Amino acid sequence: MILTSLNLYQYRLPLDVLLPVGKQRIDHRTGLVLQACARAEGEHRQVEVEIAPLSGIDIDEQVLVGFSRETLVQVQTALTELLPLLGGQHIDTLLDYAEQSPYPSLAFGLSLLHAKLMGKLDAIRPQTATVPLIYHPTDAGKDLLDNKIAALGKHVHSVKVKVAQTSIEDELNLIYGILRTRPDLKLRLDANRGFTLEQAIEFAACLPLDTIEYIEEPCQNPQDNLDFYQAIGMPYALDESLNDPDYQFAMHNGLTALVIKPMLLGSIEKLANLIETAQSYGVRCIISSSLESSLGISDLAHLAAILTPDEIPGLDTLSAFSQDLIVSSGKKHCLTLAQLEPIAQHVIDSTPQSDVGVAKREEN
């Protein structure tokens, strides 16, 4: 298939409630949508992907730290320069540029665009279950949190709880409150490297260990994670550690899971290789969001079904969004491409409108 047109758009979506990015909070999400059309004999495809590094500023005008290494401006500039080079090329060229890109979000987006043009995400039903996210809302009353816990369906067996956000006392009250309401739940804690080793041990020592699946990145210094495990016996997961460009998987005592945010890590091929290696050591791999819009979350749900079919992904972030984007999740408003800000366009030929979407999808 040959790429016949590429269009780049920017979006900005306000949030109804603040979302946590580590200990920081954001009140909107910005990103890019890349649309591509490709043609082969008797077939035409048009798909969109979201490319949205988790960077920018928080509600206090501070730069977000600990997540994407690239900025939205860097990725937008790189894409604007790339589009003329892609036009008229075979879609496999997308994988070449994904491999070369220094920006993980761009590498992921280009490889995802290739997968969607190939129809690979059409061949499997998306993972519709997700692990609910629970955290102390800083801009809403406690009732909102209580209602969310009370509304958890009986089909929910695990929840993710943000910790190392407020005082240890408040967070212990939160955890024990959840378990009083739903004693059957298992908890996945996420500390985002918020504790010193001593604080992590103090906190974990107060928890009922049999209810905890694992804690993500418990220590400010990741090298302390093993000491934490030896002291407490609580399994831990890696998240931020995977964002290090020099990260290579290594098995350690107590390591039980990798929390994989594709937008932060790179191409689908890189994700698949990491997952295969980790699983060979018995380490669970869980696809997680980087606070993408409904378009990105939909694609992650498909990827989770393909790459980690036995794990429920962590994609419970859409409730904070005021609107959907391209793909509806059921919100009242769903933005279309026509409502987004156009950034760049490159067209090789014009496709008759009657041809759009009528040809059958390419087989894998």
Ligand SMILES: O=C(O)CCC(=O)c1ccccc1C(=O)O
The other form holds:
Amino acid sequence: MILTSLNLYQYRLPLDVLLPVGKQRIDHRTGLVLQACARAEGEHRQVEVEIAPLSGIDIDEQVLVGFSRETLVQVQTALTELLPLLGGQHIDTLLDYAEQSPYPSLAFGLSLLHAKLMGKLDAIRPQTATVPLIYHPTDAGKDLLDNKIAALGKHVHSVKVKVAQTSIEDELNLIYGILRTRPDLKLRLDANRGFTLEQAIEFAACLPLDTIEYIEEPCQNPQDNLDFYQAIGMPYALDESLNDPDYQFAMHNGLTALVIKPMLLGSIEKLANLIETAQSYGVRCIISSSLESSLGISDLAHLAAILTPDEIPGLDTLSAFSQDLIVSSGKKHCLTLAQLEPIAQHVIDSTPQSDVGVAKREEN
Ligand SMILES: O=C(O)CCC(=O)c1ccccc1C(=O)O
Ligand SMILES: [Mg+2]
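Now show the form predicted in complex with the named molecule, given that the preceding structure was the form predicted on its own.
Once more the chain from above appears, this time first in line as the rest of the complex follows.
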């Protein structure tokens, strides 16, 4: 299968409510959409992927830290240079560039584009269940949270709650409030490295252990996670730790889950290897959102069904988005490609006599 055209677009979507990025908050999301067409023996395929590194600035104009290291501009520049090299090539070339790219978001996007052109995502029903995300939006009150908890369906068995954001007292109240409303729920807590070892122990000691599935990144210094587990016996999960380019899976007491954010980690092959290694030690792998638009979330729901069929992914981040992008999640408005800003384009003349590539590039 040969790549016959590639089109790159940029999107910018305002959010209706703030979304958490660790302790920071964002009020809009920007990213890229890469569309590719490929042909083989009369068959023609056209697919789109979202490439949206989780970097940029928060609502206080502070740089987002702890997630993607690459900026949108870096990825956009790399892709603009890559498109002319990809045009006319076999689609497997996408995998070569994915393995070579220093940018995880780009590696993931290129490998996903390959998988979609191969039809690998069509063959499976997406995971429709997701673990609801509960957090304090600084622009919404306690009522909104209470309503969200009261509205959870009976099929929901776990929720994810952001902690280490406000005071320990407020957060214990929130958690006990949730458990009063729904005593059957299990909780996945996420501290985003917000606690010192002492604070993490003090906090966890106030919670009923058997209601907590795990706590993500309890300690500021992840080396303290082991002491945390030894002191309190609460299982923990790693999330930010996986973003370190040198991260290698290592089994430790108390390590129960990896929170896998594909946009931050790299190619599907790399994800699959990490998942296989972790699962061989009995560590659960939870595919999770990096705050992608509906296009990216839909692909993650398909990938979760393929890579982690026994787990419910953490993809409950779309409700904050004002509009859908390319793929409808049921919102009133769904932006189409024609409504996005084109950044770069590369078309191969597909008449049989000619193999000449024509590159067009628009500066913005
Ligand atoms: O994991 C989930 O369920 C939702 C996604 C989420 O919480 C998140 C999204 C973007 C950046 C960081 C995080 C996080 O897990 O801390
Ligand atoms: Mg987390």
